[in-house]
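There is one chain below, alone, in structure tokens, taken in the form predicted on its own.
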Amino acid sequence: MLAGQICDDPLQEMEPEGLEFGVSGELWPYHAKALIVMNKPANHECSQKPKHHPSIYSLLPKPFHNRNMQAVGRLDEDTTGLLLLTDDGALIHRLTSPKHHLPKVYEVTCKHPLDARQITQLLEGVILNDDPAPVRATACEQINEHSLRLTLTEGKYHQVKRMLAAVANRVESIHRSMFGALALPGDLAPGHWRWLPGPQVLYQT
């Protein structure tokens, strides 16, 4: 459907600005490149071929399956919160490149009590077990005895868990609350998603 009328001409020309398609009774806005935010639930894998848990891609409607949507960096299967997905390969490269230093904020619950020494170590830099270069948090705020808010600009494998292990603690849960300037919408339920107007929302202050 286009403007409420059935369109059966695949060659029909139209202006893309503000265009909405009607697909199976649902309105879909036209986007040359798709960019969405999802509130990732626990026990879902950021993989097209999951091994142990359902894929996050199973939470997306069928029209996205034909667009080769990809997660912008992976979250572990037990990590929840803000996840970006897009079909724009250049944007994925830009957002995941360490050169751009886009901060990601994680709300972390730890098994053992936290202390000021651990917070200082995370800010000054810790050595991961397979990387000789120190890894530092951009910001680290203790929330209570067992939780902290950690800001990182890198995206190493299991980085949050490995950083807490390096200060003799253990992660119990991780929730990503921000990516760049974008905060996870408070009314976005786990497993749900919504369109973003464009990558500019990640840089706005």
Given for the second form:
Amino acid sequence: MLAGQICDDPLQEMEPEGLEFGVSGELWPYHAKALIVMNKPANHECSQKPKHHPSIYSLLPKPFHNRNMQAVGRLDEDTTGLLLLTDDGALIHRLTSPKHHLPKVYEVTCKHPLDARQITQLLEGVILNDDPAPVRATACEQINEHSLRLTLTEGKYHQVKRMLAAVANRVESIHRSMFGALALPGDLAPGHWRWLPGPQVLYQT
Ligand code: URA
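Since we've got the form predicted on its own here, give me the form predicted in complex with uracil too.
Starting with the chain above, the whole complex follows.
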């Protein structure tokens, strides 16, 4: 359906701005660039060629497969929660650049009881094995004996796991609840996704 009319001409020209069309009964509003939020389920890999688990890309409907959708930074296969995907390469570059310092919030559960010294160390900075410069959390709030809420602005490989290991603890689970100003919608079930109106939702306060 194209603007309420059945369209069976694949070559038909159309004005894309504001266009609403349906394919096989499903409504597809026109987006020049796609930006979506997914609630990443556990046991899914953020890779086009997964090794041990299904790919998060297998959770996207077919029209996205032709659009070269890519995750904005990867989450580990056992991490759950807020994952952004887009086909806008410049946006991926912007959002993953260390210069931009967009905060990401992680709800973390740990194997060993947390103590005040560990929280202080995470805030003051810990040394990871690939870089002599300390990395620090911009916020770190203990929620209960085994869980904390950690805010990071970088996105180093396995950063949460390595930071907790650096304070002699061990991560049992990670759930990302925020990316910039965007919180994971409470009604978005694991494995499901939703359109975002644009990158401005990441910056609004
Ligand atoms: N840090 C990690 O260790 N894993 C993630 O998936 C995200 C941040």
